[in-house]
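Just the one chain here, the form predicted alone, laid out as structure tokens.
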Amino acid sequence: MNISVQMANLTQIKCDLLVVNEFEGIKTPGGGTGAVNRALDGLIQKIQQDEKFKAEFGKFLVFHTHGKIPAKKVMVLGLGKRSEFDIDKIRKLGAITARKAGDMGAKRVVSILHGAGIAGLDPAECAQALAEGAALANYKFLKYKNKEAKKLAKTDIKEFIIAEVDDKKIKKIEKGIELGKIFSMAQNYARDLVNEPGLHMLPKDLARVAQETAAANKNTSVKIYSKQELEKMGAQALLGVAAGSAHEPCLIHLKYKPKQGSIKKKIVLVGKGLTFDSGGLNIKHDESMSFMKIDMAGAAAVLGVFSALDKLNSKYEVHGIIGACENMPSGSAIRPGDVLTSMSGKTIEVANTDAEGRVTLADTLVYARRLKPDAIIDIATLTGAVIVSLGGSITGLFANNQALGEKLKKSAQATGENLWQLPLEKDYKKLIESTVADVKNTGGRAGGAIMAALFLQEFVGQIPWAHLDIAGTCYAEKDINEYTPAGGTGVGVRLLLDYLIK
């Protein structure tokens, strides 16, 4: 789907579907919608009255123009109450348009730029959101469904055009569309990785994807550390989790470096990279294990970010650290009660082998800390407890530095990727104290997400750090919202990209 802007009058542009809009409580359509209504001899108003259309958000009317204007059909989208309208609703409107147009078999779609008229929102932000919504809603993982792929080709939208009559807005809209394309492509890249079956996304495959990502971006390099190199580095926590698998682990270090003299700060992104998590000897039951290909969604988000940094010309020096391994049960697997020594020398009692992600992150966070960054942000499918707390639409945020946490919240608001900050409760630290090691990897069920974050904090030192627990938001068993279809969500990618360009 090609998304673009065109200087054009809505009443004169040829297309299969023309999209206009209306706020609740408007008796006489104005702006572009009003122009189309007049060209259609008041047809929009008449149909609204006949159908008792109230323009509630997301509701729509579709009707034929019968040749009165070049557009074959018109869709009137409800914007809801003007006082409740925001950028994320534009993203959802783009998604509704793309899905409905696809169902209709429309190849050329022309849309008004929602929000840039009487709502008074920035045209660039509106265009970015509209482009993102259309591209994200259009995503499908059909790699292993040949018949579905052929069917999609027949219904796929070819052109999505934003029509604008004010030439002063064109450049802003073009910039917004370009950002929307880059952000959505990066998120869909991450979605593809999460949706891959575990058999095809082994640790070596994650390393290969990292190498391909670096090769496609001239300012990005990558170093892959083998099992033997990890042994020399003393990464016994990561190696311990991987001990039960026939597939060797690796540590991936991506580095994006902007032009000399333009570097603002050094930021390290750490992604949890469990390519499959059986639970180890504390094996999961069949229901939860069937989804455990998604346990590398944090790594996928980091790779999604790196696929876009060159295109965005970020001024940050960005490092991406991924400890890639499988957690499997076998005769060589670690046991409950075993003690592992992390790269920092701090020892970890493995109270439960299914709390493995935080153990691998212990080593990757120590590696990240040694890069002496200005901030570390880790993203991980860490706890079922965060799902109990926040459900499937809100990511848990923890931060030892409130300024960093607030910046991430602003990016979350801008991108529609909901965050909720949870506390790093000091009194809970005693629950992860061990009688045989420096720290243990679990402290019981209550407050599980907090205790997991407190465990991670043990390995970051004094560096500003934030932890994003995406266990609930990385995968959708059914559609979450208009632009998040079932499957891998790619959550965190747009949020982190927004943070890295501001």
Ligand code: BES
Contents of the next structure:
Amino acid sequence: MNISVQMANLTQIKCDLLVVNEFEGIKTPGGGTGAVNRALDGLIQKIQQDEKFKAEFGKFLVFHTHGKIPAKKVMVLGLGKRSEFDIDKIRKLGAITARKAGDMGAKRVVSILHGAGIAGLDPAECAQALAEGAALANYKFLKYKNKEAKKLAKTDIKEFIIAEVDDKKIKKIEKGIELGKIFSMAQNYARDLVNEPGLHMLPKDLARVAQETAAANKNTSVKIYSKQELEKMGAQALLGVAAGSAHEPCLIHLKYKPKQGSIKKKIVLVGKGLTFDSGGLNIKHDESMSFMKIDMAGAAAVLGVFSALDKLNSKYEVHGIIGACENMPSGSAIRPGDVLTSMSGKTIEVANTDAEGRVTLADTLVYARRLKPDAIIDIATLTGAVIVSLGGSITGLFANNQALGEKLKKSAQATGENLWQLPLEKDYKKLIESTVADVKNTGGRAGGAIMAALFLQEFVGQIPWAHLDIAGTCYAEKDINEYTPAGGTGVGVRLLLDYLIK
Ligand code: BES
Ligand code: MN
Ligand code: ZN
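Same protein, the form predicted together with the named molecule this time rather than the form predicted alone?
Then the entire complex follows, led off by the chain already shown.
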């Protein structure tokens, strides 16, 4: 889908579908919608009355124009209550439009820019959200479908045009569209990686993707540490988790460095990269194992971010660290009760081999810390417990530095990603004390997401650090909202990109 802005009048532009809007409770359409209504001799108003259309958020009317204006059909989209209107609603409206246009087979769609009129929102932000919604809504993972099915499932629009008559807004809208395209492409890239079956997303595949990502982006480089190198580095925790698998682990270090002199800060992103999590010897039962190919969604988010940093001209020096491995049961697997020495020297009692993510993160966080960054942000499908607490559309946030936590919350606001901060409760630290090692990888079922975060905190030292537990939000069994279809969601990508351009 090509998204663009055109200096054009809604009543004169040719398209298959023309999208206008209306707030709830408004009797006579105004602005662009009013102009279209007049050009159609009051048809919008008439149909609205006949259909008892109240313009509740997301509801719409679609009708033929019978040649009265160049647009073949008009869609009147309900904006809902004006007091409740915000940027994420625009993202959803973009998605509703793309889905409906897809179903109708409309190839050329023209839309009014929601929010930039009487709602008074920034045209660039409105355009970005509209573009994102449109580009994220019709995402489908069709790689393993046969040709016929692929054809049937293709519902993409060719042209999505924002029509604007105010020439002062055009530049801003262009800028917003550009950001929206880059953000949503990066997110869809992450979705593809998450949706890839474990068989085709082994640790070496994650490394290959990282290399491809670095090669396709300027100012970006990558170093892959092999199993042998990890042994020399003393990354026993990561190696321990990988010990049961037939596939060798690796550590991926991506680096984006903008032009000298302009660098703001050094940020390290750490992504959990379990290409499959069977639980190991503490094996998972059937349902909970069935979708564990998603256990590299943190890594996928980091890769998604790296696919876009240079295009966005980020002023941060950004490092991306991924411990890629597979958690499998076998004769060579680690056992419950084993003790592993992490790269920092701190020893870990593996009380449960299914709490493997935090064990691999111990080594990758130590590696991250040694880069002496201004902040570390890790993103990980870490605990089932966070799903119990926050469900499928809210990511768990932890931070040892409130300023960093607040910045991420701001980016969450801007991108429509939901974050909810949970505490790093000091009193619970004793629950992860071990009798045989420095720290234990479980702290009991109660407060499980907090236990995991407290464990990670043991390895970050004093560096400002935030942890995003995306176990609940990385994968959707059913559509989560208008622009988040079932499957890998690519959560975290737009959130982190927003953070890295502000
Ligand atoms: N990868 C899982 C967490 C997870 C669960 C992600 C569901 C996505 C959906 C993690 O490695 C895990 O198994 N955690 C255990 C920890 C427990 C053994 C302390 C869990 O949450 O059950
Ligand atoms: Mn696990
Ligand atoms: Zn896991």
